[in-house]
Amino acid sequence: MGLTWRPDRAYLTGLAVAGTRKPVSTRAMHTLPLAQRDDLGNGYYVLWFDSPAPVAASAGQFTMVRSAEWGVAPLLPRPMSLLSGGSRPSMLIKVVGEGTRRMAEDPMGQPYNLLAPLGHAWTPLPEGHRPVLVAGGVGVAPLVYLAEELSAAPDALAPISLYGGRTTRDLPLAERLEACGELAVTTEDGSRGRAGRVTLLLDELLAKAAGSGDKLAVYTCGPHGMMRAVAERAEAAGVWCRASLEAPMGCGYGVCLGCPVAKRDGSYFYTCVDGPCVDAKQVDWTKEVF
């Protein structure tokens, strides 16, 4: 592939995002099989993998995965959010090329190599803090994670969470959403839920929260646009709020410096070792990611 794999290093990063963080685990190459992959419509799929070894993960990382049997092309692992680690660790898909086509076509038991577990996880709540989890299509995956880690949890109160979509069908695993806590619902259609913006039901929220003195801690991920007026509307209530990025990446661990997010300071984020997850005010959300 061209690339050095060190499974054996710790993953370091650079201190580049203020606040509590979570422990950064250790990266290793898993060789897995896959498992399982449950078809969810509309192009989207959970692929399951069964690992001797639990892959140590938290929600809010990520894995950089390829099947072992895909010779010279695509050339490339892909970047994918984690759905769950441990033992039989998950990510969500959706076919948009030659990689994700190949992920929910291949066989059962065709052996995959993740890289896993990769970037920052979610900061942990602030105490006495609402999390609020605000989601756009397949940017649901770290989110869900985080919910299911929140619920999970004997003293924290349980998520709020938004989630958009153009139709119904660009809903993936909402239900596992609302297995967790509550869960209100846009789509640009009007198909589900109110038609709009899920950035609808969020001004709702703040307005609600600003006339009640409810203190709300806001995670965000899903398209670039979406992220940023989440971002600009916390931020202008005085709200915390956390984002996971997304961008092209070739390796996952700061070699290709390929995935470079503008921060309001003129530096960079680098989103495989500086993130994922980030606080939402350090990012230029002018700047496009390409």
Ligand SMILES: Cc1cc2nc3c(=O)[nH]c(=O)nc-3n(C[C@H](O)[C@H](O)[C@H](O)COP(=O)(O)OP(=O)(O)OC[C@H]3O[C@@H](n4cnc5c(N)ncnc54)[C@H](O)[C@@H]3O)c2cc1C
Second form
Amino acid sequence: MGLTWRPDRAYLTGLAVAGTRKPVSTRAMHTLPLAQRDDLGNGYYVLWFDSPAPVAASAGQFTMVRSAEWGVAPLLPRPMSLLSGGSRPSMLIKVVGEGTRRMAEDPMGQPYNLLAPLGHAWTPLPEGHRPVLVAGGVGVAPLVYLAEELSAAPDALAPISLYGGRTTRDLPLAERLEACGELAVTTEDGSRGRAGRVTLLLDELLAKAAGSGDKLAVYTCGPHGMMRAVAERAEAAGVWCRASLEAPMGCGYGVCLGCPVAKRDGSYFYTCVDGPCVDAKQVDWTKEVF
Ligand SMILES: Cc1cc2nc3c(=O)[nH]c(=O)nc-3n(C[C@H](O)[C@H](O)[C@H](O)COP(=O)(O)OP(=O)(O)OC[C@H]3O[C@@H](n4cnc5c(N)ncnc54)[C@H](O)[C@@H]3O)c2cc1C
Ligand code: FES
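Switch from the form predicted on its own to the form predicted together with the named molecule and print that structure.
Now the full complex is given, and it begins with the chain already shown.
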């Protein structure tokens, strides 16, 4: 599937203003040895690094990552959500191509370059709202980070996590969500939780909240189609919703303009600097990214 955007007027305006965008985070290049890799099965791994200079990240931010030992292929670093920051940065990966295959196989101690933290973190939880985290696939990573931040915050209500996967083997880190609050899961084959898509759980929760008057704040990350369905339901219910966007990335900090996602007003988010975490109402979800 190709990109659907074209270099129209809004894109060219984006080129003109790119140089004027302010940096959104205190990014730094961290060269760190691969310290630990947890095999979660079915092509999912968590990579851990030890960082003498802490990575000053918040949930929702990401890193551009590549090993110095990769030579020229793959040439570009890969964008990965941070699963944690500080002195023990980590990320959840799913093997889909050459870069992630190498991450799954490189020996311990191999040096990696992490440009981090990048992008906008999740917007803070509005006061008095219950956080609802809707995750699909590896989109769970920035939501686990958020759930762990929320459970450490003294005043935040415990999150309700709704997590969908194809099978029970596609729900990595479910137990970390569960440790932070309530968790309900769906699988398409019915091998764990309810059979079907995660939006069926969201529909039930939104209907319940409408009856009780509870104020919900939805955070979502996962495949585009899932986030679109979540955003549409939240908007129809008048519920606050933030989404973490995905787009192909070359640089990760606003220079290559390779990461546009269409907005409803006809302009674009440049995902690395305007996102990845954005107000779901501003996204034109009808336009596919990949
Ligand atoms: C902000 C952001 C955060 C991300 N966080 C994570 C994460 O926490 N864990 C994780 O595993 N992945 C994450 N991704 C996706 C990850 O960057 C890609 O899976 C990775 O770049 C693939 O590299 P590769 O060399 O293995 O595959 P490639 O050889 O580059 O691609 C293999 C296949 O995957 C497709 N692909 C590549 N990138 C993406 C993408 N971003 N979304 C959908 N399909 C893609 C390609 O079109 C191709 O079909 C994130 C992407 C972004 C933009
Ligand atoms: S501008 Fe280069 S990845 Fe966003």
